[in-house]
Structure formats: structure tokens, C-alpha cells
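First, one chain by itself: the form predicted on its own, in C-alpha cells.
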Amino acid sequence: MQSIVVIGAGMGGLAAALRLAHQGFKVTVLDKQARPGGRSSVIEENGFRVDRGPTILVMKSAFDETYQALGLDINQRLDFVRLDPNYRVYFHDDTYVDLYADIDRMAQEVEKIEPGAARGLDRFLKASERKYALGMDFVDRNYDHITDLMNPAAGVKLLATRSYERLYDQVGSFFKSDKLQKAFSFHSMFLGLSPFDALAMYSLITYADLALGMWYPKGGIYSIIEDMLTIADDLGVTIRTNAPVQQIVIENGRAVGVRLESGEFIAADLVVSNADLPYTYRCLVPPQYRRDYPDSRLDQMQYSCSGYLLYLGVDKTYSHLQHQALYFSEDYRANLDAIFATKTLPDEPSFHLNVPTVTDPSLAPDGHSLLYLLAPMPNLTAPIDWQKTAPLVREQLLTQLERIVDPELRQHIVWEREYTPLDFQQDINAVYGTAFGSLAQGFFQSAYFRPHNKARDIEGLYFVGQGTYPGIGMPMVLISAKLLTERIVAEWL
């Protein structure tokens, strides 16, 4: 039986381990943290249970398919709730709009903001659906040669859908209102891109959210990780925590195992890294073997943004809140330029507000609420001292929450934690403290141009997760595990 070591127990690493074990490989997963999960970890304290990273999921079919490949049904093992509405979007002037999956209800909502916008909504969704179909043609495949990218029919569709335009500008061709332009363009930030720079192709994410639905598993996203760990045990996968890897051991140009920081050597026929790919090359691969990714190349790559997260336990419940919301600052462009262009602290942060206890009261003690805030921020290439800055950002966010949630909110906070770009770097080796994934999803870091899941310069070394194709987001890392397994099975079995 051939042996495989997986570095990192994030969702992509675990999914790869399960698939490979199911194919007959002997798999060991190593993680530096005390608890598996990576970006999808959890905090459990004082009766509160909060997902540290992702809080809801889209493209549920990727989760269904992962379990089906193992001969299992995820819907029999976990309890999923479809959100309705998907989001409540708050604006600076105390107005808001609810974005429903039900198109008729959503049309009524956008009409309240911009009379006549229902027609623009219909056109926008149809155009985004075409982009989704086009984009998915490039997602679920392995790449070996640039000719794998060549698809004349897709090129025609790329031009016909104007997918090459800038996202925010194209959204503006469907909606006149600044508020609706914000509401239907922000999704690219989850790929580490400003809507002012991202390709219009990425409106496919908005389509996936609204048309395919947003889902919450009872117990939170970490319940999926916990179930994966149960399956791993059933399949005989060895998972070792508190086991940071110091180096991928290479002999004669071939990966032969890993050495832990403790000095222990673990031999393996193949090594799969679920760690950030730039971190893997920069910190785990000896310099003499880094033909394809020397520091000079890594330095030139485009890295995604980071974020400041605030987790609050509150001794009240709020019937007027939705499960998930967004707050947009008045000067949307200035906020995004600070994050992506000037690498400075935004004057008025926009943020994502998640209140999972609206759907799942079990996450908090009786009569309490759990609030999760994520404010996108520059990554650690910015000259920001987070030891001094974190308290300032906290105050800004609490001030806005007092407008949205409760003017006396501060008096009801009974539990609190925060997570800064420094924590992303320290805990999960996220390069530059990136929050959503290390490598931004620009055109030349997508599909064939994104780092491949097989090292070309080191035999027996592979990659899985957001650093390789198809890219950032839980559905994408699950697809990456599928593509990796297909490649390894084809090459080694």
C-alpha cells in the first residue's frame, strides 16, 4: 500500500485524505494546530460556539459530490438549512435591502431602492447565469498544457458576455443606484479582489449565491469538519495535530517524506501540501529544489486581502436581525482602494455581519446571541501595527453595530474574541496574513495560470486547497481535492 502524507488539515487537506484513503492509499494528515480545520476552525468558550472562518456555504453540489465519491450522503449525516433571505444589506443612511433567492421577492426589494430596477435585476441574473456556465467549464478539470485552456467556443462566449470588463462597471450597466451597484458587486472580495479591478466574469459568484442558494449546516461549518474527521477514522486515516512540519524532505529530486519541527522524520511515497502554496515553497522546500517558485517569482504574485474578525457573545436576542448581513460604508471606492491599492486602514470599514443564532440557537446559551463580524483589511504587506490598530477597528465596528443591532449593545457583551491578520499568519501560516486564501483570483492566477496541483520541479509533491486550481472558497477546495485525487490515481495506481 502506497503511503501519502498530507500537510495541513484544512477542508481541502481533509477532503483529499478521505478521497485518497477511499482509493486505497495509506494516508497520514499533519497539522500544526491543536485542532484540525485550518481556515474552517472553531472557537468554543463559555457556552458559545463560533466558526472562526467561513460561516455559510454556496455551491452545495460540491459538498454533495465529495460525500457521494465516498459512498455517503451528506444530507443524511448533517442538517442543512437554506437561508432566506441570503443577505440583508445595510447602507450608511440606515436603509437596507434584503437579497432573496426568490426572484420575485428580490425584485420587490430592489424596486424599493431604485424604481425600475427589477428589469435590471432580471438582465443581470441572466447575464450572470451565462457567466456561471462559462466559468464552470474551466473549473472542474486538471491542466497540463496551456493548450488545455484553448476553447474557441468559450472565447466567443467570453466576448459575448463581456466577461473581460470590470465587475463594478458592468454591474453599473444594470443598476443606476450606487446602493445596488454595491450590493451586486461585493462578491469578488471573497476572491481577494476589489470589484473595481475584478473581471465581470466573477458575477458568476453572485449568481451562485442567489440562484443556487446559501446553506447553513446546523452546528456551523465546523460540523462538516467534525464529520470529515469521523469518516477519516472509519477509513483508517491517521490525523496528527500539534505536529508542525519543518521541511519536505527531498532526495534526488523526489519528495520522500517530511520532517517535523520535533525532528521526527515521516517517510512517504507521496507528499500533498494543503498549506498555502507560497508558504510551502518559501518555508518547507529547500532552496536548491525551488526551480519553479523561487522568492523572486513568489514576490511578484498577487496576494489577496486580509480581515479583522470580531466575535461577540451577547446576553440578548434580536428578532429584527437576519442570519447574514453586510454593511457598506458610504464611500465604497475609498474603502476598497485603502484595502487593495494604498494598503492603508479604511476610514470607515465595510463589514460582514453573521448572526448564526438566528437559525441555530444551540450555538449560544439560552437567551443569548452570537455575532460574527468580518471587516476586510489590507494584508500584512501594509505598514499597519495591528497591536495598536485592532482596538481602533473594534471601536469603529461596535459603533456601527449600535446603529444596526442595539444602541446599548456594549452593555450586553458577555464574551468576546478577535482575530487579526497577525493571527492568520501565526495560526495557519497564511502568507501575509491573508484571510480568504493566499493567491488572489486574478486572470493570470486562475485556471491554467494558477499554480498546478502537481509540482513540476519535484517528483512526488502535490498540492490541494485554495493555492492551486480552481481556487478560493470551500466549494473550490473540495473540487481541488477531487482533481488532485484523479491525478494521483491516474499516475500511481
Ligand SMILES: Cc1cc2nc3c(=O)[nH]c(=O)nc-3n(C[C@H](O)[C@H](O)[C@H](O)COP(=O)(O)OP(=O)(O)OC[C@H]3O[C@@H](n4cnc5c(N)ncnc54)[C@H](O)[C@@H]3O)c2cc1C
Contents of the next structure:
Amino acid sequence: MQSIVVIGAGMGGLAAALRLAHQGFKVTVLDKQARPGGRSSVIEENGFRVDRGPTILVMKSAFDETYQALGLDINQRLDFVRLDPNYRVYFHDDTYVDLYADIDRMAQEVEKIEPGAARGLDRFLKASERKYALGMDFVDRNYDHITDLMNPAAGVKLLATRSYERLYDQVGSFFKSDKLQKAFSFHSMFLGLSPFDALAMYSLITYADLALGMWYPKGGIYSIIEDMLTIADDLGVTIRTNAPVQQIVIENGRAVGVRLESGEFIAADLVVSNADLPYTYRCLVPPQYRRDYPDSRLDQMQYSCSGYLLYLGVDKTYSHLQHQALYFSEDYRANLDAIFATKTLPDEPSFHLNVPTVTDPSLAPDGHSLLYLLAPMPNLTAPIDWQKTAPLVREQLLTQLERIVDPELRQHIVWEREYTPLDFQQDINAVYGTAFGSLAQGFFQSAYFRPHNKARDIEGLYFVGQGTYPGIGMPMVLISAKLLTERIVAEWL
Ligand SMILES: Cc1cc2nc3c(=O)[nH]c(=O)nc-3n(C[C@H](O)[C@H](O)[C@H](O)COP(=O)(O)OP(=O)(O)OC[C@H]3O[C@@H](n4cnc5c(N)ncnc54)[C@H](O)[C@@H]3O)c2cc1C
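Counterpart to the form predicted on its own, namely the form predicted in complex with the ligand:
To see the whole picture, the full complex is given below, headed by that same chain.
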């Protein structure tokens, strides 16, 4: 039986381990942290259980397919609830709009903000649906040669959707109101791109978010990781935590195993890295073997943004809150430019507010709520001292929460934790403390142009997760595990 070591127990690393074990490989997963999950980890303290990273589950078909490939049904094992509305979007002037999964209801909502916007919504969703259908053709495939990118028919159709325009500008052709332009353009931020720079192509994510449904697994996102760990056990996958890998050991141009920081050597026929890909090359591969990714190339790559997270346990429940919400600051452009262009601290951060106890009270003690706040921030290439800055951002977020949630919120906080760009760097080895994924997903870091899941310069070294294609986000890393498995099975079985 051929052996595989997977470095990293993120969602992509675990999915790859399960699929490869199911194919008959002997798999060992090593993670530096005490708990598996990586960016999709959890904090459990004082009766509160809060997902540390992802909270928005879209493209559920990628989750269903992962389990089907293992001969399992995810819906038999986990209890999914469909969220409706998908989001409540708050604006600076104390107004809000609810973006319902039901398109007719969403249309009524946008009409309240901009009379006549229902027609724009209909056109926007149809155009985004086309981009989604065409774009997915480039997502779910392995790349070897640039010709794999060639699909003249899809290319021509994509041109017809004006996918080459800037996302924010194109959204402006569907909605006149500044509020709706914000609400329908921000999604590219999750791929590490400002909507002012991102291609209009990326409205396909907005489509996936709004039209394909948003789901919540009871117990939170981490319940998926926990279930994957149960399956790993059933399949005989060995998972070792507190096992930081120091080096991928290469002999005669071939990966032969890994050396842990403890000095222990673990031999393997193949090595798969789920750790950030630029970090893997820079820190785990000896320089003499890095023909494809020397430091000079890694330095030139475009890195994604980071984020400041605040998790609050409060001794109250709030019937006026929705499960998912966003707050947009008045000057959207200034906020995004600070994060992506000038790399400075935003004056007034926009943020994502997740209140999972609205759907699942079991995540907090009786009569309590959990509030998760995520404010996108510049990554650590910005000269921001997070020791000094974190308390200021916390203060800004609490001030906004007093307007949205409860004027007396501070008196009700009974538990809190925060997570800064420094933590992403330290815990996950996230390059420049990037949050959602390391490499921003601009055109030249997507599909064929994104680092491939197989190292060209080192035999037997592979990649899975957000650093390779298709890219950032839970559904994408699950597809990445599928593509990797297809490749390894084709090459080694
Ligand atoms: C705050 C936040 C919010 C997000 N929101 C969403 C969302 O709502 N929806 C969505 O779909 N996605 C979201 N994402 C993105 C999503 O979580 C990630 O893209 C995805 O989870 C990345 O998974 P991965 O498999 O690439 O591995 P990662 O989660 O990046 O895990 C990599 C693992 O490698 C380990 N590792 C690193 N170096 C070593 C080493 N030397 N030795 C051993 N182990 C090592 C790390 O400890 C880590 O466990 C969010 C991310 C964050 C941080």
C-alpha cells in the first residue's frame, strides 16, 4: 500500500486524506496546531462554541459530492438548515435591506431602497447566473498545459457577459443606489480582491451566495470538520496534531517524506501540502529544489487581505437580529482602498456580523447569544502594529454594535476573544497573516495561472487547499481535494 503524508488538517487537507484513504492509500495527516481544522477551526470556552473562521456555507453541492465520493450522504450525518434571508445588510444611516433566498421577496426589499431596482436585480441575477455557469467550467478541472484553458465557445460567451469589466462598475450598471452597489459587489473581498479591481466575472460568487442558497449545519461549520475526523478514523487515516513539519525531505529530486520540528522523520511515497503554498515553498522546501518558486517569484505574487475578528458571548438574546449580516461604512471606496491599495487601517471598518445562536441556541448557554464579527483588514505587509491597533478596532466595532444590536451591549458581554492578522500568521503559517487564503484570486492567479496542485520541480510533491486551484473558500478547497485525488489516482494507482 502506498503511503501519503498530508501536511495540514485544514478542510482541504482532511477532504484529500479521506478521498485518498478511500482509494486505498495509507494516509497520515500532520498538523502543527492542537486542533485540526486550520482556518475552519472553532473556539469552545465557557459554554460558548464559535466557528473561528468560515460561517457562510454556499455551493453545498461541493459538500454533498465530497461525501458521495466516499459512499456517504452528508445529509444523513449532519443537520443542515437553509438560511433565509441570506444576509441582512446594514448601512451607515441605520437603514437595512434583507437579501432573501426567495427572489420575489428580495425584489420587494431592493425596491424599498431604490424604486425600480427589481428590474435591475433580475438582470443582474441572470447575468451573474451566466457567469457562474461559464465560470464553473474553469473551476472543476485539473490543469497541465495552457491549452487546458482553451475553451473558445465558453470564452466567447464570457466576453458577451462583459466579464472583463470591473465588478463595482458593472454592478453600477444594474443598480443606481450606492447602497445596492455595495450589497451586490462586496463578495470579491472573500477572494482577496477589492470590487473596484476585481473582474466582473466574480459576480458569480454573488450569484452562488444569493441564488444557490446559504446553509448552516447544526453545531456550526466545525461540526463538518468533526464529522470528517470520525470518517478519517473509520477509514484508518492517522491524524497527528501538535506535529509541526519543519521540512519536506527531498532526495534526488523526489519527495521522500517530512521531518518534524521534533527531529522525527516520517517516510512517505508521496507528500501533499495543505499548508499555505507560498509558505510551503519558502519554508519547507530547501532552496536548491525551488526552481519553479524561488523567493523572487513568491515576492511578486499578489497576496490576499487579512481580517480582525471579535467573538462575543452576551447574556441576552435578540429577536431583531438575523443569522448573517453585513455592515457597510459610508465611504465604501475609502474602506476598500485602505485594505487593498494604501494598506492602512480603515477609518471606519465595514464588517460581517454572524449571530449563529439565532438558528442554533445550543452554541451558547441558555438565554445567551454569540456574536461573531469579522472586519477585513490589510495583510501584514501593512505597517500596522496589531498589539496597539486591536483595542482600537474592537472599540470601533462595539460602537457600531451599540447602534445595530443593543445600546447597552457592553454591559452584557460575559465572554470574548479576538483574532488578529498576527494570529493567522502564527497559528496557521498564513503568509502575511492572510485570512481567507494566501494568494488573491485575480485573473493571473486563477485557474491555469494559479499554482498547480502538482509540483513540477519535485516529483511526488502535491498541493491541496486554497493555495492551489480552484482557490479560496470551503467549496473550492473541497473541489481542490477532488482534483488532487483524481490526479494522484491517475498517476500512481
Ligand atoms: C475569518 C475567515 C472567514 C472565512 N469565511 C468563509 C466563509 O464564510 N465561507 C467559505 O467558504 N470560506 C470562508 N473562509 C475561507 C476558508 O475558511 C478557507 O479558504 C479554507 O478553510 C482553507 O482551507 P485549506 O484546506 O486550504 O486549509 P487551511 O485552513 O488554510 O489549513 C492549513 C493547515 O495547515 C497547517 N499547517 C501550516 N503549516 C504547517 C506545518 N509546517 N506543519 C504542520 N501543519 C501546518 C495549519 O495549522 C492549518 O491547520 C474564511 C476564512 C477565514 C479565516
